[in-house]
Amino acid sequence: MSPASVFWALLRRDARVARRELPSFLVRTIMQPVLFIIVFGYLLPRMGFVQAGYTSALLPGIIAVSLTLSSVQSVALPMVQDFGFTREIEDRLLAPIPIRLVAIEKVVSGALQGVLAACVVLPIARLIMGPIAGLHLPNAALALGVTLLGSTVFASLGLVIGTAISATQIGLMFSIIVAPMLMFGCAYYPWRGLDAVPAFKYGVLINPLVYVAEAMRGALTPSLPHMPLWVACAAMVAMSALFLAIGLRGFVRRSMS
């Protein structure tokens, strides 16, 4: 069997498992974004606490959050379990392909699940929020490319997390890593809005979610202020390569231990 055939077989297996667990997958990945949509995109504008145009800046950020949660969790949580006491990862390591390809397959699977989550959240957000000023749907192909690139970033980050922490520390992942990343990732406010706080404006640039959210704004609402699209995409490519290199090294180390 060629490595490509084995890789495709592993990917199909993960797709079959994800299809069987689709309801729990959707609840796990879109519940928080949908709650934010209801509160900040529907209730607060109608109550007059935020301007109606806020939804234009919020929509791309909500999509970025949905793909972030889906991609990270789809890779990190199963990998923590696989490397746990039962060592279920050994079943995959017996596949006749290089060890690194096993890890890359998990990243590809997680990225595809991130794209799926984003595609589900977009119509839900549009339905709840109503008309979105400045929404440019003809850029759907560009938005899909940004979604795939952003999902790859966080699937690679999920590989880093999944190989770096143990099952007993999984709660720390959300408290120390995911929660601050969501709050300071420019998902609920545009990066250009931080001009009033320069220390935060440049400090948040270490957060990969900033580039995903800003690239999504450049694709979906290009008339609003946003980070240059090419800068955001270049940063996502660089972070994907960095996270993947670190994650592959950790995966090989954990597999051989």
Contents of the next structure:
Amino acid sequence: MSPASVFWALLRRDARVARRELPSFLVRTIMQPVLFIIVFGYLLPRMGFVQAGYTSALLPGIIAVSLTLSSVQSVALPMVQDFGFTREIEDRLLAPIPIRLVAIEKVVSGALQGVLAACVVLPIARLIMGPIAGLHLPNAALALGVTLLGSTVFASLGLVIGTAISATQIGLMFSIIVAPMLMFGCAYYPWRGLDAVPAFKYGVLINPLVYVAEAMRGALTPSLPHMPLWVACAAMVAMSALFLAIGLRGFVRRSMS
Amino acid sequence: MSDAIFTENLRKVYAAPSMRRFRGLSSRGSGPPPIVPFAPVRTTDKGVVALDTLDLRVREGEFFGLLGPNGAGKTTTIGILTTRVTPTSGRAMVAGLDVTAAPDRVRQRIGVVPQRPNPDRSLSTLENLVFHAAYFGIPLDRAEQHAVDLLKRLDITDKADARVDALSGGQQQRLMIARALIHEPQVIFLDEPTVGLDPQARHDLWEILRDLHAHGRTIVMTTHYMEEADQLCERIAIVDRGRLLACDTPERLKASAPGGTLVEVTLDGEAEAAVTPALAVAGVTRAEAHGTGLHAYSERGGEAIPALITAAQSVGRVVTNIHLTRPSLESLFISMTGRKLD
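Show the form predicted together with its partner chain, please, because up to now only the form predicted on its own has appeared in this conversation.
Everything in the complex follows now, all chains and molecules, and the chain you saw is the first one.
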């Protein structure tokens, strides 16, 4: 028995559950981005309220939002219930591996679900918005790397949330944390656009979504203005490490007494 | 024969609730974590003392019971032995391994049946077992065969592919036992396994446990049901307020219960004054006051009742209730703590 084989078994369990719940998973994670694409990437340009070029700024941001929602929710929602009432995770806490590995597996599994959501939303977005100026698909491998890194940031954040709040606070969490994070995450507008409002330009830098969206711009639409890719990636690595450290501490505290 | 479990000076003090609140949002209103006793034993400035120097020794192959009221420290003890609660001080060994030094290896050797069934609700009954086996490194094909055998043995084969929500309370508890057995552990822990089960399901469970014991498994069970401990366990540890009061076979424990029938007379006021006249009653060997309760041990069973009523009246008290308990684990427990078990 090696920790690696147990880790693999934990991942297989999550894959089995995810496959079974695929329809609801897809609805949960892609509904919001797709509705946004329809309104801002299709209807408004047709009406002439926004310039046609807006879709180029919107697309990478929408992908970032998709992976954010998916990875945060797939870690935080079940964990809040597990620690709150059902205690279902106990069967995994009995596994003969360090308890932290159980938490890390949850982050890995959440990050993979974020990647999956991004991969589903990209073609849908392209389909609805039509041709997108500046879209540079040869960078697919780079975009995938950014997606994986961004999903890790938010799966780790999901671990922090999942171990820090109680089931009754979950609605509040979405209103207070997730909703502002999405709106001020430079997903629906490029960070450089905030040059017009300097207070916001620097204020939003505490928001992890900013770096994911900007890195996605660097990968998908490199010819358009965006934050230097290495800066965004370094920020994502640092935030992953921070959230993971806090989340692991919370996980151990909730599992042991 | 070697020890399956050995504890020495085991002590657990939980941080005081008010202190916990400042440590983060997590302890607020998130539903009761089942491992913290809900009837705190003793509070000091350092926190809640759940376990106060516990020394236990359980032999391999033994069916061992931890008997005590809610909040006695039973669940904390099980929590420490199953590596989920960190002891404040002292030492605990399970299957020859230290629970604090080698928790992962201890978990490999134990099976745990929780107080409340907590199956993985996203999986079917069979998947619960197969995946749990996989968490213990058992290859898929072998796990599946073993799972099918266990479901048959515990009589839930017809629910193998059902979602666990479709299982009754008794069936879920049996699934928990199957899950605890799937990796062939040396020691099985059951925490109040029959709470909430109907009498039939409870007796079915007893049969399963007897069968496991007959196959040489070490079983450690907590319960606050006297009869259950008496019927099943080879040795019983009576715990209360985090301390071990007695530990022996049910027969010897019962034999050490104070002589005669316990007559509990409830009065309409403090019972203290009634002790002296009660001791004068023929056949009464011992009498104690516990609040409004007068506990008299009578060698002649219920014969002493009329005289005890008179004794109470002689000090101006009126009898509101009378209860008889034959010499049993229950009367032993009451004589040791002055309280009933449940």
